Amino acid sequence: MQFHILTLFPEMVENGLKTSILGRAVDRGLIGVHAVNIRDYTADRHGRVDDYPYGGGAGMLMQAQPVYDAFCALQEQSAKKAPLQEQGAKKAPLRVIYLTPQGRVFDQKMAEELAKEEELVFLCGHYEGIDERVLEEIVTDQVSIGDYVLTGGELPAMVMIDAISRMVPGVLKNEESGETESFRGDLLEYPQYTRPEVWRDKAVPAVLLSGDHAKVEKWRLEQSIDRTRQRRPDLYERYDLPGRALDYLKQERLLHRDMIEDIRRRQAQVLAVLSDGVLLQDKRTGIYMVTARNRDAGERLLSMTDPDGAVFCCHQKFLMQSVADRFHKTRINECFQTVYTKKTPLPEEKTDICRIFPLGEGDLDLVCEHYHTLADRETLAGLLREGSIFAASVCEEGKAQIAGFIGTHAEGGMGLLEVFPPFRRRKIGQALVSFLINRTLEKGWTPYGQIFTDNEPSLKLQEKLGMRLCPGTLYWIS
């Protein structure tokens, strides 16, 4: 991987890159460090690269020119080192990274993404700044390392490009270790400790000298997060967010199973977890799932979303008032949700009664026909394509006719469920249900289902089937 650092201080940045870890890396040519002095360029033969800014002001800023003219210099440097079998070919652009207290806040996350690149170039800047035009000619990233001003862009530069070293493969002797130190996972790093065993009256702790690796790897995860917890609750807000939704949503299982199956199907952006609510976004259809204890506490889920055409499932009657009065949403569909709570099977029903097989996508005009609730034809399309509608065919005359389908939605409730009226009344829509919880549990998965609060016969024969009927009531609102 290539460094190419646009500076006024070249020997600055090389002296500081190229001892120690990175500078064993530049010699196996694991990685390259390139300063390019922009004094090189200007065409002042007192070798100034600023001038005083239009408008007034203190300081004074960098031309564009010079920097301009470093770049291009590098930029054709690039092109010419590029492997034979490129060379013709269009180059990708390099990727400029400015260092600036007004960009994205460096961290762990976007040194792994950066070291992915083959080539990156820093644009180091001195004085009161860079004049813009050249920034917005050349520049593709803004970043800084704090909330703090510099002398320079020197320092950033270089403390960026040994976090990203360090993500290189080869760079550090243990390939694992530029994985498992500070801040992998929103978690600090564990306490560590060397010879000898006792130090002013200070043990290693016991269970470092165990021998035991499963309870080394315990005692180290339970301080990583007790130290993330004490020093940094910032990162300790963001962590396990899956997990500590789970923990909050476990405690009313029933009234929650939709946005537990939605985690446990990994299907659920968890977006806040508080003392008192969770907010999860499905990222198959962009559904809000929302649940919280009072009212304030669903105020300030409910600002983390972005209303515009989202559609909303509220676990607490509050919550579809605020919604509906917050969002000016005016759709609103009360529904009992039931949970199959077994581990066991149903018996289907026999053979006789109907054959059960997936609907294909050139049904989707029959099923569109049937069934009119919420579901739009695009949205039936995509279900038809994934096969997750069922039908059941029954022989009339000598003929097989369809008498009825079943679906699993997008985001994992049972539903769909028609049975077309000539067949009613001969338990195809219990085999449908009963077909639907069996295929459902072979997978894993707990099967639930939300049906409309005025939707009588299919919350009996829900509940005939063994399903539980969940605590209060939930509201879809679009």
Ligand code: ADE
Contents of the next structure:
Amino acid sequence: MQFHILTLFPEMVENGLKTSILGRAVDRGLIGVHAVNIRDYTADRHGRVDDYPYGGGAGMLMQAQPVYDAFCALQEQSAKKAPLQEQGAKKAPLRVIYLTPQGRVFDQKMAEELAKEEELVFLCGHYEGIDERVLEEIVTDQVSIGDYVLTGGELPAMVMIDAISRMVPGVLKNEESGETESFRGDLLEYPQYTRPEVWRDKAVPAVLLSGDHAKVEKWRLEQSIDRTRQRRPDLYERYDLPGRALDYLKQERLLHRDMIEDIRRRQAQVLAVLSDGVLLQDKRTGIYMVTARNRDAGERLLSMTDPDGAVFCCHQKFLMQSVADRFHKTRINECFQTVYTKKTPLPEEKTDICRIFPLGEGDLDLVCEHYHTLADRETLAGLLREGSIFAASVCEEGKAQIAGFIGTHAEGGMGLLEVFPPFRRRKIGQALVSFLINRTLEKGWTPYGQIFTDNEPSLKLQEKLGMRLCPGTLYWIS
Ligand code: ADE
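Moving on from the form predicted on its own, please list the structure of the form predicted in complex with ligand ADE.
Below is the entire complex, every chain and molecule, led by the chain shown above.
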């Protein structure tokens, strides 16, 4: 990996980066550090690179010309050094990072991303900054190393180069250390001890001397979690979001079954877990699901959502109006949630049905004709394409006729049940629901459905099949 640094103080950067671990990496050819003195490119007879800002104000600004010429020379050199086969082809533009307190704040994730580049250019400003025009011309990324102001960009560039280099394979001797250190998986590192076993009456925790690796790992993880919770609550909020969301949601399993299933079926992006609520977004549909114990937590969670076009499913009445008002939604559907909590499949009952089979895209008109609630034509086409809608056919007068259908919504709930009028009161609906319950169980999932509160027949049918009715209601807001 090659680092180029455009600076007025090349020796500062080179001296700082060519010692210790990075020095060793340079010697071994794993990284290259190349400082370019911007002053070498000035067109001014006296070697000046700065001037007063137009419009007045304190301090001096670095001029555009020397910065631009230094960059162009660097770009030319880099193109020449590219492997032969790339020289003719158009080379990807160099990534140029301007160090400034106004930039995006550098973190471990950014270090890991940047370590994948083959070449990076760091532009270090001095004085009051650099003429905006050259920044517009050459800079691809603006980065800050924290909310404080330094006298120049050299130290920030060195900080970044250090953090990026240690992600380059081979730079750290023990490959593993990069894995376990602070910030992996959003946790801080656990405490470490070395000899002697007792120092100033302080003994090393006994578990570390036990020789039991599983116990040591468990202890370390607990320590990491505790530390992160206490010292960096901001990081802790991001840690193991799915696991922590499940812990919260399982306190009311029936009410939250849809959210639990969305996580278990790996369809959920958990956006936030608070002590009093959870917010997630279904990855396939973009639907937000939110639950909260109080209005404050609910409002905080809602503030993290993008209201544009989103559909919400909220699990408390006190949040319903907030969602609707805030995002200018008008349609609110109150639903009961039902859950099949047993593990055993339902027995097949004798009916007139000769076959249950998946409908395909060619059946879109039929489905649209009979199903009008919630889903639009495009959504239904999607469900048909992935084989999520099943029809029951009945053989009558030697001819098979479709009697109704049922399906699984994209976010996971059972629904879309329709039995066509001539076939009602013949247990077709019951057979379709049983079929879908069993099919969902086969996948290792928990079947659940959401039924409009005024849909008595569906409610009765599901209860008859042993589905449990969740106390309380939830709200679809679209
Ligand atoms: N230049 C001056 N202060 C800086 C900071 N905090 N981060 C990056 N570059 C800077």
